[in-house]
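As a starting point, one isolated chain is supplied in structure tokens, in the form predicted on its own.
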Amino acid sequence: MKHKTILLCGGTGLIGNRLKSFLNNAGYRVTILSRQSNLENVPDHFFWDPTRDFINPDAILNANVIINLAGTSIADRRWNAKRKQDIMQSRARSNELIYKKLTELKVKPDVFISASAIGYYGNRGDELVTEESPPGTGFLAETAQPWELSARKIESLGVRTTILRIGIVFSMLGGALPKMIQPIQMMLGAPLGSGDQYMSWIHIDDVCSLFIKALTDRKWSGVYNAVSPHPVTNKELTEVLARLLDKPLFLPNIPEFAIRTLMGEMATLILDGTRVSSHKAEKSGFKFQFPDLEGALRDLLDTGKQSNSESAQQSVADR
């Protein structure tokens, strides 16, 4: 399938811009479908619009995979009644505008892949969930639903549909990373409610692998976990980094009240937690390259300080 053309949606954001580069590297042509206005003029973008039904017809006409990883941010701003109507909508909406487009084409892609989250499992404890789990409950499973349903009406169009809910995204470039480790550079670092609830994580190459492994092979259709072999929970995970960056843990856990009076509902983020396997993808042929936690942050911090020499040796050059 390389050398054929790619779609793109959302492929402005922390994982498009990484898979953007991975599609690029393995041959593919890669097309953006961005709700910024702004890149209309830049080759190989086109602006849509899902909120108003609208997306550019000559996006969609020539691709041969659509893989959309679209939707408003969950973790940027507090929940209320109107952002959470806007996370909610911006997902199954978008998957529905593309679906209503298909429709419209007589030859179909070959290949759609969607986006999902494993908020969709809700918060389940030491529970090891598996694509077979049944739904949970709160907001974010209430989320993933009817996104995953939106999906899955392609399907319905003869298309090739392979649905991959995505853990925790380790990166040094966005996503919840830096947020962990900045308290910790500055002493402040300590797990936060009981330390006790699971994180499944991924590192950000795996995560481009998978997407990569669900459009090369042919086999790979329905629901996948994209999330690494070994969750930890939030205390672990604290330590591992404390160790990595050379810094002590001497503070109590961040008690959960304070957690929730910060952040309101959206707390359920972090005190949350949800340990999900990633055995249907290794069964199904997926080597993951960052397995283990401590080589997957030593491998991110590397490419952080790297970034960093990089760029101050650029900073330099330019005075």
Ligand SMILES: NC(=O)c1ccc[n+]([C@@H]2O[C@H](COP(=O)([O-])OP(=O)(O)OC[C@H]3O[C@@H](n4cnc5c(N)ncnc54)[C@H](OP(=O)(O)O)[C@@H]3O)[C@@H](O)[C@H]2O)c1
The other form holds:
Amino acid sequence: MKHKTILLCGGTGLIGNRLKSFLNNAGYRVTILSRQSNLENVPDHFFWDPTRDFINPDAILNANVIINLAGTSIADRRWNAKRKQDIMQSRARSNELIYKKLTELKVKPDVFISASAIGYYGNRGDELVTEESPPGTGFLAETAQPWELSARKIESLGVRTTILRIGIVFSMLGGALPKMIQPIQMMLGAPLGSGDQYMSWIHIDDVCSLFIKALTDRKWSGVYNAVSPHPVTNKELTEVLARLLDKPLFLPNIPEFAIRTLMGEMATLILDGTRVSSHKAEKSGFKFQFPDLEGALRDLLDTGKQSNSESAQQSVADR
Ligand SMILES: NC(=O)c1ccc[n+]([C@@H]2O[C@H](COP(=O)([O-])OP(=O)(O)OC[C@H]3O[C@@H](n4cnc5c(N)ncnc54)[C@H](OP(=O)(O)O)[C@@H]3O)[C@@H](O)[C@H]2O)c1
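With the form predicted on its own already on screen, would you show the form predicted together with the named molecule?
Expanding to the full complex; the earlier chain stays at the top.
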């Protein structure tokens, strides 16, 4: 049975926008919870401000399912102490506010799904990590742990809860991919650091389909990795992208020290490697539309945008 209303907290961003059209195409009503007060008068939009513990109760009261995608962007600005605190607190705080409101209003959604990230695993070389692997070290791992614990609080209310540890989402509309394409198009492309670090990527449409699987499959609860079945090294990714863009790669690897000087601690986002398994999702029946890097990149580059709504509709119907 389909759930009627899905509340997307932080649904105005990269994943939220795409997920909204997937959900609409699958017949769900979608409402959005946003901090942007100018959206308050837009139909189906509700206001919240997790820093002030405020959430419009109607958002919660009308939701059959809650999906939380909210959090300060990790890659938009250089990290300093304040930014790191925002990145970390915004995630756990928003789940905690949802928990508090559910308790106060004495309501329970059928399902709660929280985003998390493969940063949970830290820098792991070529070890293949699964949902059972212990957390890593470093800022991203330290961010993901309280984030996931805050989602578990909602689970403790007796709500079926799924946490998706999302890999590097590939889309032409934002995130990592356009930043990787730009230097290659300017003939300045090169592997970063050793180039051997694993990048566990996923096509945006497969992320959206995983959210729908988590919503519709009653057996899903707990943690699932949201990554494609074929992680690649940074060098492989750079080479495939250059070939598909028909651009030469002639520069040597960009040295690690130069990247660290330029980006500071944030360099961890591109120099650390994590090779993440998608086995658990596949074993439970999930089929990736874009399992291989080349097919995923061709789709994104050919269309120059995310696949059209018919393909979104089709992929939902297929699952
Ligand atoms: N994209 C990726 O590659 C990737 C990879 C791993 C994990 N994830 C995780 O998946 C989630 C969604 O990713 P995304 O790429 O869609 O992110 P996004 O484009 O940055 O969107 C996140 C949304 O969160 C809201 N937000 C921003 N700062 C906030 C704050 N301080 N408190 C509450 N809400 C805040 C914003 O909505 P309003 O301004 O409307 O409030 C924003 O639209 C994020 O938690 C992200 O960490 C993404």
